[in-house]
Amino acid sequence: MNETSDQILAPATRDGWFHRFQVVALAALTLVAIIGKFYLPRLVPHTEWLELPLLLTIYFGLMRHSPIASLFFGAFVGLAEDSLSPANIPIGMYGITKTLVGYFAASVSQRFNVDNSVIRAVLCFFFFFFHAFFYWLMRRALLGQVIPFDPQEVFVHGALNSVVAVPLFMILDRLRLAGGA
């Protein structure tokens, strides 16, 4: 074997300090997004529509290209979000929906080029609508709770989250590319 074949066959090493920094930064950013989802509307009125944990789950799925890793990330984010939600919502509702969103986002990223901002915005809108509809469906079917589903409101909130996602994803891309990852 020669040097080129050894490099091709060798597993990619991700033991660099910057990779560890990226993991810690992602965990800290996710924690801030989850806590912010519940406390930001108290500080800034009319921001209850902002779904930063969902946007981070979508971003992780689109950039990681690994359905299994994205599935676990979505489950972690969803269960952490469930732990802070009101007492009338059982633990696992956000966990299930965000797990599915993470898995489907990574599956889509394996088939399509998701580096374009327009495609990312459309996918964020679609996954927001999917998340809202599936959450409503689970509360209705599994818990027997009759809650309204307003497609117009979900459409507007999905569009607003898509608008927020484009600059957020650009910032996260710069952080990711700064380390050469």
Given for the second form:
Amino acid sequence: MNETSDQILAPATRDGWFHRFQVVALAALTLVAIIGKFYLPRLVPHTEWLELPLLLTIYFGLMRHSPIASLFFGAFVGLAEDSLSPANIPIGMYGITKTLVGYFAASVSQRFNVDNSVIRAVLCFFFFFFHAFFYWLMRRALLGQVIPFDPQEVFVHGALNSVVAVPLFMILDRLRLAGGA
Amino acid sequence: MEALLSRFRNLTVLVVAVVAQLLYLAYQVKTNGDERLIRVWAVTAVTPLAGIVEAIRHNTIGFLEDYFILLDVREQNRKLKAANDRLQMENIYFRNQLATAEHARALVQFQSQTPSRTIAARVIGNSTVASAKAVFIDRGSTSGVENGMAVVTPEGIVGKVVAVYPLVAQVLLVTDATFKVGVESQKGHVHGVLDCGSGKCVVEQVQNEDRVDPGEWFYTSGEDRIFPKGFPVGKVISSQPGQGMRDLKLTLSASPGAAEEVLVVVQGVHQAIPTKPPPTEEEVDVHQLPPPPKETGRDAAADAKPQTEADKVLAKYDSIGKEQGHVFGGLGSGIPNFNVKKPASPAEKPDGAAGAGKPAAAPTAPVKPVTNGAPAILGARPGSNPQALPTPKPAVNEPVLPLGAPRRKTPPSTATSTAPQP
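Given the form predicted alone above, what does the protein look like in the form predicted together with the partner chain?
After this comes the whole thing, all chains and molecules, with the earlier chain placed first.
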């Protein structure tokens, strides 16, 4: 293996910032992400594609390296999001989807060096597509609701979220370093 | 077994978490119950913050935007004085105030005109599900909002209330994939079901035999028991026969996703489908008077009197020409004597304007002919035949000349000297 592949495949240094990271801070970040999704489209038009809760779940999974903690965090974020969904959509749709996303993100982080920005962007794109497709599939299969699924639109939105995720993850890295030093 | 579980601990926890949520989901679907407690907690935690942010945005962002616009203007017009900048800033500020006031006025006007009882609300946030098309409004159960109530704007329908909390309510927009609205066309009263789930609004369940033309309006039919009958929905943009059912597409008259202020129909009243489509914005803005009443007979003739001195002179010459058989512009019709004076008609006003457009009336009393042999009219030939001349007008009834016009005093003896013998 060459240097690049070593860099990619080697697990990241596991600093203990998450252990020190307060639950309050996580809850606050979750609240900010959900309010962002709740309110941002009204503040800045045409930003419905931005999935801040999903990006936060992915980041937590990638950095935490623990599938169990990540799946519970994903479930928490997803259920919180479900609570603000329309009443005709039962609670749990986003919960299940984000549980899987959190689990897979943490599993991937055990194999790859997820500090690389390109890998982060690719993973964000992949998880966004998985998230959108799985959610659509569940609404169709479990609830019998026929909602449109446009792969082209999902691709574009996934790419946009990846673009947003790279600087967002850098900011969260800075916060991590500042809080965990 | 224990070894197996410990080996696949992560996977086991994942399966347990997913299955638990699936069971919870199934329970909700099975019981058709809304987990109100969880939703109330979540909404109560989020909406106050969103309300505060919305209030701040409403009060400050507009001002900041205006400020930045003014910065650009100032950059482009650096040489203008400071007073000019201040006036422009005030102008933009007041214009925004006016626009806001006009929108509010339109809402209030619609509220007062519609027979349905409504309450105004402001949209404060979106739903977290991007594909769900739902918004939160700042009115809840304390304001009398109930589940299933229709939400409209003066332009058209917006959605329906799907969840009510003490201070806020959630509105599912008509553009949501799961939302259907019963609609009825304006002309043929064709009934159908509006579906905007695919991104484009279509009217389903319309037979090919039913005639619906592009440009025709659709209104709510009231059959969905949500929207009262008679609210505008949208205009047909294409109508083509399809396989079994007609392929009808229409554009919504309102913009459900962009609405900032809405009306919640607390008590709906069905109305008849209007015979005319709703007025466009241009038609609403332009103030038009009703057409004037038709002119008939005598009134029309009375209104045809000359308005200016030039009109009076023209009417006078026209009358003289007719009396002398002269055709204006015709060859060989001779030159009429324009210096002849006409008698005042009984209907003529003292200023001489009233009878200018009417034929000359016959004199009521015989007038003595000229006896001194002098020409009666200035410029008339001595040898001209006085019989051919019309009845002169008495000097007292001479038309009043405009102020500043040259006046010539006529001798009293010659004023009536050329009057013909009856």
